[in-house]
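Quick heads-up: it's one chain on its own, the form predicted on its own, in structure tokens.
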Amino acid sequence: MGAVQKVLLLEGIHMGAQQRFQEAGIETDLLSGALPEIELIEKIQGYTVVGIRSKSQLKESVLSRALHLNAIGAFCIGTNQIDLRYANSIGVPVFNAPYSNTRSVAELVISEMIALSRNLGDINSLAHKGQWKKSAKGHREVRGKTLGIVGYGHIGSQVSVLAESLGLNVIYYDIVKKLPLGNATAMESMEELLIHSDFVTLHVPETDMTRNMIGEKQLESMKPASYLINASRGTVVVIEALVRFLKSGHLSGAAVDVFPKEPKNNQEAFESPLCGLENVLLTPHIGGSTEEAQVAIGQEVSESLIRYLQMGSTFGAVNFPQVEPGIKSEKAQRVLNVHKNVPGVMKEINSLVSNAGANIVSQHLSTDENIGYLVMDFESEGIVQLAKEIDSMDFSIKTRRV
């Protein structure tokens, strides 16, 4: 319950975020790549917390063997790669980065969209081959034309803004109503944004309501002539369809950032079905990948998880009940208890407190349909024991000390 904190950082993640760590007092080592499943579990277990990005998997399969973890740390957006539910169940929280990539990202679709408008890929390749292809033909300004956002999130209305200043029209749909940033004007479905956009741009994450989103149907409504951009996840879009619109000159590019299926590291090789199409700007998932982005992701969740870790602190977790403690006094003990959310809990509870004859300064207690989040506060002698006795009941998950 009160035991040392050891960080693992799995892919490449910042060295900056070791350094936060090690700042704190948490021993922390880093990897360069993922691990395989096998090989992940049997590393892991020498560790209270990992931090990984979004090619390491943390499935049930895993998370069942690693019941010593405290906390995760993704350091990216996206967490399905995270069995949040699982997690949540064992009482491990996780947090993520939801706002440090979201420049870096909105500049790589600003970046493509020109680049696509002016077919800069197949030019710039040719000029290496030695080909001079100088044409007007076919090549637009991005100036008056219409952008289409599906998902107005963080990413998504950040685009908006850099589109605007460009001189676009924007226009976007997202399934919660949105305050448009800006002249951008929201659309009331996905299907007539589709119909009157020039470029159509993804930023949505990875549920089964968005698996699978842009197939035939989608990519046939689109405008003649009109461009697709993915940099949300790999399963929005049906590649196969794409391939097909695009060979058929329904649309006139694509850039893509994410795909179904993408290589384990740098060594491994890359296949896809659009490798080899006109005009089309394929990139190795590098929406979030510049070293601003990757300084900021590694401060915010190190920061998150030190809170945690050294004050039990939750904001920001993305599958936990919130609970912020603040700071606790020099003279206070801190007990931190994740239970099952049934009743009686906090009566069991505040009973052991009284028969330890304990003085409890200060109790923060959040829940969510499954579990609840305790922190308590204690200015008395006697606390380890207590937070055994807390942790023996046949409701607690996992209780510690801070």
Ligand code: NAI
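Residue numbers count along the first chain shown, from 1. Treat the numbers as computed from the prediction; the structure is a model and nothing was measured. Compared with the form predicted in complex with the ligand:
Across the conformational change between these two forms, the residue of 64, 99, 22, 55 occupying the hinge between rigid parts is 99.
Switching from the form predicted on its own: structure of the form predicted in complex with the ligand?
One chain, no partners, no other molecules: that is all that follows.
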């Protein structure tokens, strides 16, 4: 319950994360690779926190045997490799780093706008093959052109700021009303944005609404000789339609970082109908892959885990009720309880507190459909025994003291 925390970091997570845990006085072990399931089950017995990237699979078969696990760190963006529902049901929050690579994606998009305008991809390949193709025809500056951003979230709005500094006019479309940054202008519809943009860049999540969002009809609405950039999700663009509009010359080029079907690793071959087309930049989903982003991910996730271990904060957890209890007073003792979300829990806990004669100085509760997460600060004696009693109740899933 008040167990010593020990962290296992797998898959070569950035050293900065280990350093951060050590500064916080938390013992940490680092492994360079992922472990096969049987070895993983055995290894994580000795740890209260496990940190992974995308290769380790933390499914029910592993989590159900990780008896001492308090929290999981996904040192990446996606969390598909973790059974989030099951982790929630055993009282284990999962933290990731959704915004550590925002700037990296935005910078890639800006570089692609300029590269497409100057046909850099093709003339660079030709020069490597010994061909000198000096020409100004069809090569343009980006200054004064209009950039249309679809999805004005974290990445879209960063692109907006950077593009304006290069002298582009920025317009955007988002399904949610968003505050325009700088001189950017919101469009009423995506259609309106497509008609007016010299460059269209997509920064939407993968949802039912965004699947195949850019198809034949939308490409036809785009300005003749304009460019499309997709560094969001591969399913957002209908690739076959894009190929047709590139071949017909309606679009002058495209930059694509994400594909409906992507190789699982660097050994698998990459195939796409876009391969071999003129002025098409193809990159292997590297929008967010920079050294800076890796450092930032290491810091962001380790920070969230430390705040959970030391304060009980679940702010930013992807599968857990959010509680941000802040720092407790020096005199206080904090009890964290995860319980099944069934009627009468608070009544029973409060009666245990009352019977113990304990003095609650603060109480925070947040619930989702399955569980409740309660953080209580006490300034009185006998809290160790009280926490044990709370933990022994039928509805309790996990109880910890910090």
